[in-house]
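There is one chain below, alone, in structure tokens, taken in the form predicted alone.
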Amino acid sequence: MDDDVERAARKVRDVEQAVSEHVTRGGPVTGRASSPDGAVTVVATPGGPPQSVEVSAAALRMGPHGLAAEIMRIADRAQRNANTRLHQTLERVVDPRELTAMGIERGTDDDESGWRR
């Protein structure tokens, strides 16, 4: 049973090393997203909050409450965004089902700007 119990702790150090060199080499992972007209971007972290929120001068015609409602939405988005590529990263070095399982689900990056890392 320790031979196991020993294999096991080995074989998280090694995952626990393989990951955080390889996020190490990739930097931060961010999504970002953005309302259709451009009027509100955000760029956020997967399972924290929004790095930064941009909102145009025409976004506060939308009200108080629309624009509330529009940069949740956006930075739900933004989220799943960066959700994805924290996925597409570590699934290298990780079994994509232990990521699916633990809340990184691996859906359609929509940030038509590409990678941000």
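Positions refer to the first chain, counted from 1. Whichever C-alpha set is largest while still superposing within 1.5 Å between the two forms counts as the rigid core. If you're wondering where the values come from, they're calculated on a predicted model, not measured in any experiment. First, how it differs from the form predicted in complex with the partner chain.
- Once both forms are fitted on their rigid core, the CA atom of Val15 lies 2 Å or more apart between these two forms.
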Contents of the next structure:
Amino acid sequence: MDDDVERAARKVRDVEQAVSEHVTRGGPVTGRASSPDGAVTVVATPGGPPQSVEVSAAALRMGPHGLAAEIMRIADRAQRNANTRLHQTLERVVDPRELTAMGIERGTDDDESGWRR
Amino acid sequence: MAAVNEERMQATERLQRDLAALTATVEHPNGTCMVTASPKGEIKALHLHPALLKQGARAVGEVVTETVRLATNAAVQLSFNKMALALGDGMAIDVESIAGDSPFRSTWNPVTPPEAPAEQAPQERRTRAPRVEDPDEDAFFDNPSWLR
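Okay, that was the form predicted alone. Show me the form predicted in complex with the partner chain next.
Below is the whole assembly, all chains and molecules, this chain first.
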């Protein structure tokens, strides 16, 4: 069992190093999405909580329920963008099927030019 | 042996299902925002208190960002806890050695509001030496309080 864990840890370290070198060259991967009217902008990280949520002064007029729903909608899009971007970046060093199994799915590029490094 | 393996496989499948559906709900320490999030940072529910909107657009963004982070950390910690319960502490420690420390171990997570500061104790009252009405030398040396 210990050997298995050690082998798994070694494999994770190797992939981590390859990914780390790859990401260092390209910069951190994030996804970005905004409401059409700019009310809410979210910058998301793949597989993690949003890095930032920005709300315009006009968005406050949506009220607590409307604004909460809009933040959830935009955060979801931003995270899908981030996952797609990460998938595209890592599929050169990790098997894409493994990325999908890990929950890093490659979405359709239907959103705005939303993602960025 | 086959029965044990079957049991383990079922337990693993059950654990995977549990982890996939796991969320945590956290209220911001200032009480104006509540978030339910998955361990992957997905926002499953978000409630904003009307008072938060009155604090301005910038405050809304900051409080929501902070609360989602706290809820995600709590969900990740719950995952570690469930895994430790199902597979044993030894396996959870092995997973931590591969995947990194759990939020509980790696960060201080201010999910609960800080305690109100303890009431200040009243200042100790010191008895004053009786004031000498007539500050001539004899009266000063008659007052024993200066010897203390």
